[in-house]
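Here you get one chain, nothing else, as structure tokens; it is the form predicted in complex with the partner chain.
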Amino acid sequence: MKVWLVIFGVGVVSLLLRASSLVLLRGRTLPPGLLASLGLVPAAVLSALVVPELLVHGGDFRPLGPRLVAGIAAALIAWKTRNVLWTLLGGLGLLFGFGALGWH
């Protein structure tokens, strides 16, 4: 049931987000100082999901584990090659590597 609800609300929501323009206010535009903001959402927003994921593990903040320097190495190759599959399958490598050398 919970997963139902939240298939629709996040479905609901992104539609009328995507319409909202197109369909919905119909020429009456977003006032600049709204548009300036959007335009930083998706920077913070992924800033925030990213960076604790990397310094904080188990719940504990943990400065230099392996996930740091994994992270840091696919932000470099995501940078350098715009690649998805790249920066997925060097960052994964190195954090099984480092698995298997013992650092976790």
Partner chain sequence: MPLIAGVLPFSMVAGIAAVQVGFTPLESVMFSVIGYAGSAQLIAAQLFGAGSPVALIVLSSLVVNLRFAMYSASLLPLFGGVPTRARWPLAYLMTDQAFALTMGRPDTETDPARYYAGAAVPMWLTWQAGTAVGALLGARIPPEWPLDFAVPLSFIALLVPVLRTRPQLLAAAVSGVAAVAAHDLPFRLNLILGAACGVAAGLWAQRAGRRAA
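What would the structure be for the form predicted alone, given that what you showed me was the form predicted in complex with the partner chain?
Single chain only below; no partners, no other molecules.
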């Protein structure tokens, strides 16, 4: 029961934090520098999520591992095709192929 209360409490706090920015900033004009900075947040968050998964495997830094090669190939497929399905199939196919060849 305690865990559910914690999950509920964290959900309520998260919702209030998200709603507060919408309520407090409603009708206000933000400075152009802040707007430009906010435009970079998605790229920074995505990089923070993806790059460690590509470069760290099992707690070890591996700059030339199969994940990085598959990730680069997936990025190239995404850039060339702009298709999510081909990107996923290409990247995962390469990653599983490398695993089948013994490159972990």
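Residue numbers count along the first chain shown, from 1. Keep in mind that this is a model prediction, so the values were computed, not measured. Between two forms, the rigid core is the largest collection of C-alphas that superpose within 1.5 Å.
*Asks:* For L49, decide whether the Cα shift between these two forms is 2 Å or greater, given a superposition on the rigid core.
*Replies:* No, L49 moves less than 2 Å.
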